[in-house]
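Next up: a single chain in structure tokens, the form predicted on its own.
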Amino acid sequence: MVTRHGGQVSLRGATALIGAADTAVGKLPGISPTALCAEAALAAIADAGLTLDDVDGLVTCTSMAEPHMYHAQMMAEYLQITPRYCVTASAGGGTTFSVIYQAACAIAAGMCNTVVISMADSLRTGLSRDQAKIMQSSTGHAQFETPYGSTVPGYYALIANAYLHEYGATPEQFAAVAVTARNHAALNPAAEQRTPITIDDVLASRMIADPLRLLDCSLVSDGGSAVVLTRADRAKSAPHAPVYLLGAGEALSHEHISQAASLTTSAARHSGKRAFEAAGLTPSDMHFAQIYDCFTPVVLIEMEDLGFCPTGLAGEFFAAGEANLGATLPVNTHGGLLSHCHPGNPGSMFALTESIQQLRHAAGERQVQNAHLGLVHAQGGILSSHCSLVLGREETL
């Protein structure tokens, strides 16, 4: 139903995730990002039980490997339909989840009816060493950050620093983050990187940008994800159990690292409190939690800003193993960007996914008992954009 909730339209449980599909990920090469995201899609239409002729609405980001000017229109000539509702988006890490916010709008709008979200990228092979680092070194600041050679991690590594520095943290901690995505990686046998590490592993993994070591680092991957969005009416018919979208939120805080006004603290603090509030719930409501996880620091800040620890606590948090699953608070259960893999943009794609999985309870091994309500956070640039959802089953509504 669509209400207003404190000034702003509530979309609480006016649409629901019916179909979800990956694509395989790590290093494919001889298949296009265009391929994979097609294969995405139409694994999705199927989990959810219908056609290319029961979607009206299609949303894709670019692709770095493989681009194109009007990226989604071309998927749609692709894939030989006409939806009524295209867009292409590209906001970073940040796109998955600000793209279902916005195409749930689109929805309760009627400008659609069901919608197939489908995003892929081949950054492991589809890119040369020489245009990688381009890549890397051209998201500066053309006057104040670019002239002086850094590159993604090197930002972030500014971030990772800060944190150390204002709440005493440890490198150790930061280890633990990467632990604790290696752990649930290893049960989940799509992932990417599933052989065990320890926190000595990570330490003595080599440095990339001090204080971040490789392991620190989120994976460069092949693959694609997709997921279908309808009307909650439309869902009760659906082949699984409809996930539902109860909340969700959007804040943005910079675009460059050196015009923001904290390197400790991000706008998921907005993101999560209006995620929360459109859903009637907290964060202690929830069974589990999917983090963005570009650079294990991230990952700390985030769990802070959306209220899941005190602050300057989470790493302590996730050294004294509550991150874990059957802990307090699961995080990452399918391995995250550190472990499962990271395409680029569609890297939180899995994260909601998994989601999926975890609400109809069929994630496996790595199955959440009784999940009913979950967060997942994406964010883009270097901690600019962020966008929370909360999702539940049916029970929730």
Given for the second form:
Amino acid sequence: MVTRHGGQVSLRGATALIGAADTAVGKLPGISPTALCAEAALAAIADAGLTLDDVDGLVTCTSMAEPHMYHAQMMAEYLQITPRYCVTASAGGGTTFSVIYQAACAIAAGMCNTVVISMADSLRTGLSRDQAKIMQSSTGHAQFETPYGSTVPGYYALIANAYLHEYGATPEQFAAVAVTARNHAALNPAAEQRTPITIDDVLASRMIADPLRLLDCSLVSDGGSAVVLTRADRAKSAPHAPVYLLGAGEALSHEHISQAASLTTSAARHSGKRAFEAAGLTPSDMHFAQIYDCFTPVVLIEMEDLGFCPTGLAGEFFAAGEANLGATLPVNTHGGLLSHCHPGNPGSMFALTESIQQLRHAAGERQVQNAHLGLVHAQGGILSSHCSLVLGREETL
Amino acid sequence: MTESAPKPVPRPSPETQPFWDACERGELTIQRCEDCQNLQHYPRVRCTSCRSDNLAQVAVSGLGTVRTFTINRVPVSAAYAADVPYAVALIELAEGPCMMANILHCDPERVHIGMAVQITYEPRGEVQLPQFKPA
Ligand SMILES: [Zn+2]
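How about the form predicted together with its partner chain, since we already have the form predicted on its own?
And the full complex, kicking off with our chain again.
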């Protein structure tokens, strides 16, 4: 229930995720991103035991392969629904989680009761490789960055080199993040890349933008994913165990990397603190963490900023295998953007649906034993905007 | 979005026109707040520290150090294919603010964090694009 103290609305346990579904991912030339978005939405609604008539909120993000300026409104028309709350989200990879937070606020404020959040894109087959590169690198400042010809991996490589330099970290530690993701993907039948890899495989993959190698970079995929968020009192009749939103936090520090005050820490410090405080929990309470992994060093910075590892030491955590399933804190149990899939802005949705499966205890071979609490974190831009969510089962309320 | 598109040319806006005009004269400039002395780049309509609009575009030394860098092995578009491998760096100007640039007239393998660099210019369309080279 929504409670107030000191004028601030507490969302702890006020809403729950009751539906979750992913489409197939990878190379999907036979279906448009608009259709993927519709399919994901309908599958998540069915998973929640509902029909389209039960939905009065819709959130989507635009697709790069099939852009539409007013995307959510277009999807509502496509699905022939007339939601009271209809929003297109846009904050890069952080889009997903920030809209969950906002949808929870909309529900708490009485704007709507049940929101479907559906996102899809076709970066792999819907765009040529060059189109995809140019589209993604257009996040740079048009006058003061884009003319210098950096790719998106190049922008993140600026962070990666600064991290190596500042903390004496190693490319082997970056590689350990990719290996961990692949270990988990090997247990996930839905993952795009499931063949196990070694540190040496990562180090032997071709250099893209020093010090980032091909296997330090996330995939480029087609795919869609959706969830259904509803008021807590409506969640009890759902067919699956509801997953409650216990805390959420957002923060940003810059948009363009040349404007970043720090290259080795991020606003995840603030988004994480806000989410944990709202949940009344700490990092050590979490049974797993899904951490945005567009590039391997980003995971290290986020792990440190969220309070899971001391500053500069997340690389050792991964290298020691502490992020593996069954170890200290399993990270990216589905394989992440590095090995499961990465269709652009919708990418972090899959970390959310994975968290829901983990907290339903329905994650199969990759199930984290006794998972009751988990953190999901996403970022967008170039380590710019961040959103953290703490999720829990009913017994954690 | 065509694959044969040339390298992008900065299109000055009213706030940035003085910066690009100065580049045309071979002068690197940044904004200084005449009320609080804050230095900032890129040019804006207001001071990022005190929000004053009393801003001047002032010449700086053109000296800086490499704050971080990468070597792009994959060109962002066909227009950059002949440049591969090319260094992209964040330059900390001697006066403080940060700007992005390529490091020219230098083997990209020799670029390193802390390297001393100085301004140079690359003609790009109708502008002189600020770039850096070893000092
Ligand atoms: Zn000022």
